[in-house]
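What follows is a single chain, given as structure tokens, in the form predicted alone.
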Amino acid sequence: MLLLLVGYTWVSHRQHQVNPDDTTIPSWSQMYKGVEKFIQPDQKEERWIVEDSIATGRRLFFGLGLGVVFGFTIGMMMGCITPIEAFLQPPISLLAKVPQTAALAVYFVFFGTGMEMYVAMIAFGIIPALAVTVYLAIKDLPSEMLDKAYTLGASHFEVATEVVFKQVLPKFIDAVRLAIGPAIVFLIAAEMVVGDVGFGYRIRLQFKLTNMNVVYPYLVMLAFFGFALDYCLRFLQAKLCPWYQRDSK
């Protein structure tokens, strides 16, 4: 981090020696003015950072939540029920290869440009990968473990909830951590195209005005937001699956 800050300071200094009015690589004083711009009330008495954080946060929260629920459910059914595996595996594998940003027009047609579109884009974007992760994790379980559970008198439901679920959960949390980055990319891409509020909308608008002293801090906040989500998931994994943490060290 220190090297990045030092490197940026040096590049910005060199650029401003060539052009003192440059705004593409703003100096730290210009960056401070940019931060002031989005934390102070504008003419409508609104703070950009508050409005954008609420809009982007809600879209990401609901999209991730829906994707996590359906991704885990579909993966569990594919891994535990053979007919469902045969029915769902081909379409899920196909959908996993569809680039979500290229399918923006499809989402506009089916869901409009409101909240539903953002949620659907994030959810459908991460469901295939999450479902396949759960499915493969179940297939990797040792058959001896399942046979032992059945021998002890466990039912199919008990094996799924007490054995399969507990073994798959830590790997699923890892998959959700990896899905945070793509989910943010899908959301920002959609906000840049049709959003009227949110981080993507603000970045697009300020980029057109070459106000990079606003764009850069917004990108940093997005990175920290993703890092905070990742940290929360790692904390949750450590609490729910302590055996997995010990095994991974």
Given for the second form:
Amino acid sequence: MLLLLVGYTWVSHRQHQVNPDDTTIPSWSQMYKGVEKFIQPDQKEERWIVEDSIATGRRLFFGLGLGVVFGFTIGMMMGCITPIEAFLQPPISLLAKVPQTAALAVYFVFFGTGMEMYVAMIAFGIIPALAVTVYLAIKDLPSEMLDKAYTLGASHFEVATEVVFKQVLPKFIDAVRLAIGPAIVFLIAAEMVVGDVGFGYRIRLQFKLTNMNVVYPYLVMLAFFGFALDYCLRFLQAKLCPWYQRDSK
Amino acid sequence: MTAVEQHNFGLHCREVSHWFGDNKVLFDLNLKVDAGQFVALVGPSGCGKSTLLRAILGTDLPQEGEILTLQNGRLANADRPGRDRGIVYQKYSLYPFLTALDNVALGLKLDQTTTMFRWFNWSGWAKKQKEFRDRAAVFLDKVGLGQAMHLYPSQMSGGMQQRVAIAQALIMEPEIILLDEPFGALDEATREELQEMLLQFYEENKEAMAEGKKPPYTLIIVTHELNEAIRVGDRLVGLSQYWDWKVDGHQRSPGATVVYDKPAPVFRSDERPDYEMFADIRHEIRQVVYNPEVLQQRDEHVNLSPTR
Ligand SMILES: Nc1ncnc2c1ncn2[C@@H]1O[C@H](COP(=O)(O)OP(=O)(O)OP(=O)(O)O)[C@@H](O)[C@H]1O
Ligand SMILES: [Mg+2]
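Now that we've seen the form predicted alone, could you pull up the form predicted in complex with the partner chain?
Then the entire complex follows, led off by the chain already shown.
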């Protein structure tokens, strides 16, 4: 990390000796101006950072939330109810293979360019992968565990809620952690194409103006945001599933 | 079924036959287990002991014959796993996401409360949960795990895990408990401790019977160790495909059946048997059950007279 900072300083210093007005590798003072630009209110009395964070954050939150709920539910139903498994397994497996960024156009057509579009895109983008993860984790459970639950007086429903659910939960949280990366990719890509506010929109705009002193801090913030989300999920996993150890089968 | 019969009833396998395609595994197997019996089931590897247990459990139904247990006070077919039969596996014996205490309390919870109750009657459930955990704690104390109640299975040794697994099944007091080589993966010393533990439960059976009550624990334990069978079981049952099936007019072996069924010596839990004394039992079983060269009438060593 430190090496990266020092390296950057050196590269940008060299660049500015050649061309003092360079903005592709901004110096730290230029960077400061960039940060000031998106923290201070602009002519419209709007702070970019606030506007963009709210827009992107809301899209991501609702998209992820919807995707997580539906992905888990569909996966559980596929794993526990045989007719649903037969019905959903082929289409879900196929959908999981469609590249979401390529499917962007489809979402624009169906959902326009508003909030719904972003939410639908993120949700549909992660549902197949999450559902398949849950489904496979259920199929992976030794049948002995389920049979034993019946001998202990469980109903079908209780086997699903008391055994399958608890066993699958940590693997599902792992899957959500993995899905956050792609979800952010879809979102930023969509914002770059059709957004009028948000991280993706800002980055594309400022990049066109070669205002890299805005672009770089935005990238760092995005990385930081993803990292924070991941950390929260890991924390949640440790809280909800203290028994879970990834190394042991 | 009269009340007296109910009082003694454990399990009845009638004319059970099972095969997988061309592979004839079980043939015309009859086995009646009384409440309170500890049946040690032995037999050559691959003769179908696990298959029989799965049939009794109801996960792998026999092709022919019927298996009856007491379900809600009535004789019924064991055609799917149910609360009247308990199971202890060698692997997958515990739920990894529950502590020892909650593993043992799980059956009480599933059997005695409903999802609706747990989800919507929080205070009622909290009270029940405490009651179940207290009972589970007493039980864990009994199997010598008073100190380890809050450990997860991954934090316990194999021997501790099997103790918890046995407690988990026994606390339910089902009509019959099936144990498929429960100590197969344990070292000799741990095995012996666990045998002693099982014998403690056998003593509880005897106490209950002395008071005229139905004995709470009935079990079938599959083992490869003849000494273990002799020590833990009060009845030795040998399953084998080596019997004289030609006299019955079969062209090829129709499968394994019960070829040996005799009472076994009974020991106190604190008593270490002198295995030297049982050389003749072992010899007989080796000949009758394990030796492919010795083919006898299948009922020659089946002593169906009452064991007590
Ligand atoms: N699901 C199955 N499908 C096909 N054949 C099976 C199946 N389960 C068991 N068998 C066959 O049934 C026979 C008996 O197997 P089983 O596991 O019951 O033997 P076992 O007496 O428990 O042996 P061991 O002492 O080694 O555990 C074997 O020939 C086995 O190959
Ligand atoms: Mg077996």
